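As structure tokens, one chain now follows by itself in the form predicted on its own.
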Amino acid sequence: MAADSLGPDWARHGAGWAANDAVFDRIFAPVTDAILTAADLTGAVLDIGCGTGTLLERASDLGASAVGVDISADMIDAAARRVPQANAVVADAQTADLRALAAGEGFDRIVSRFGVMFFPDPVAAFTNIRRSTAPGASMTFMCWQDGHRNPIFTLGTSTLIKALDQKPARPEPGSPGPVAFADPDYLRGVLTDAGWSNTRIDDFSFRADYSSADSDGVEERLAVILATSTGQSVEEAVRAKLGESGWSDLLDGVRESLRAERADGILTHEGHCWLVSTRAGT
């Protein structure tokens, strides 16, 4: 799963990201492979929002046994078309048995990829991961640093909002939202409250690349900020406010200012973000 400057509502909104989840493939490759490449994984594999199915498809690929669970509808379908080996779930993580998904052995393995920091109690949701563990099992993965280090929160989106007259205001910290976890100190103290030891969070930065061969990644940035809740919101807004000449004046404005951001012709920006590894205690 990817982040949202509003605050998502994957239930309402998981569409939008499964209609664009081969951008979202591409830009966080190196996302994906990080998490991989720490977690090991093997034997029996949760995916904690599992979004459109990356992280299964990866996991069934090296022969786990994987297992996703999400609360869009609409992911957890594509989840399913796209790795039907897998068994993808329609749940909440905070709350749901998940150790019945594992047919109560328990998983050896718990992933995500930018999905666990939307929890409205995450000590309650990361007590209740625990409890799906099989012994010895680990935790990893990825979440989001500071919004002010990620131009994934602001690029072209700050043009959009501007069409607003109610600027959204900047989260609390710990509130839950794609920077739930920025505060390193904070997210330990939830995990070790949780039940989990021997926590590593290591700095991780990618460059995310919205361009392919035939593109320069413009209209795959505006195809993602409008994925968005944030989009929406402003497109609903906006097309009530304005008309549709007003919603593709201010489209047309969006892609101006992504243009003027390209580096060598193609549209690219940093990630800065947390790579977490963790494991179950007793």
Ligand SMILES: C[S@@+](CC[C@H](N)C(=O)[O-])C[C@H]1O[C@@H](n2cnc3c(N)ncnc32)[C@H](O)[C@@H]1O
Second form
Amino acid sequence: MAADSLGPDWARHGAGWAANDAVFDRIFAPVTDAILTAADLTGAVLDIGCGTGTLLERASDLGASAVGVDISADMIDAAARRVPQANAVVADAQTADLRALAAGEGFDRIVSRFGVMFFPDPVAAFTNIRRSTAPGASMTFMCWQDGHRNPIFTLGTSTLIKALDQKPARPEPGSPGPVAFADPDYLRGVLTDAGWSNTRIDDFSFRADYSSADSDGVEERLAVILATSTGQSVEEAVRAKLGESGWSDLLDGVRESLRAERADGILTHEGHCWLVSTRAGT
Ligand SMILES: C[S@@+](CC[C@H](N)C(=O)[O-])C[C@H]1O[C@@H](n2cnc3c(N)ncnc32)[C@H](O)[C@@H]1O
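Switching conditions: you have the form predicted on its own, so give me the form predicted in complex with this ligand.
And the full complex, kicking off with our chain again.
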């Protein structure tokens, strides 16, 4: 099940993501493009859970005035370095005064790439986000479909977690985490209750390609696994229990399992997401 079923603690684990943002940007390139196409970025843009600033950079390049919020200081530091012309702020999107970050009437566009699934109270969070918007504003985000449909949560990770005495629990549907909005009916209800309307939830499928001119992608996939909270938790547990050589042997096992998954010499996997477009009600 989900790699992060141990529960991502982003304030703590943001550094792991930030250190590997080039790989995340590579594998999520089709996702980024789909968000940009659907969002029609213009005016004042707010990116929720902006991470290291991928969408902020693209929004700024398009001439938008870009603000990003993220709960992780490591992510925001990286975003501020990458997109100095944007305003990147450490803030909890569920509770922070987001309206105060917008000039004029509020934000015209809200966007997010996988940054809105971690709220303890999603209705409160999406209500708070809506209150930061200008009249006629829209929101476009990508979130994951069911973990069973998404190898990103299991490829290689399943080999890694075999080393744990106790396997991570599967998250309850709707609980905060990467697959919180796997059920589109639940997601639609959350958005409606938070005052969003005209909601579209479209299937978006893509292929995550870890390879590059110099690599078959195996090391990149391993880096992504180790950047997740599951990877980091297993590393801590295995190093404590089996020492350096035990950890090294385990990594070799993961590499072997990943090599076996290559097709045409490169490592890819499919991804199944929801592309969500909605409008702020009055
Ligand atoms: C899966 S990462 C995606 C990061 C970035 N959007 C990207 O695509 O590279 C999820 C992000 O959401 C942020 N996040 C989680 N809960 C948040 C909250 N309550 N408020 C703001 N950001 C949050 C995390 O710190 C993390 O950077």
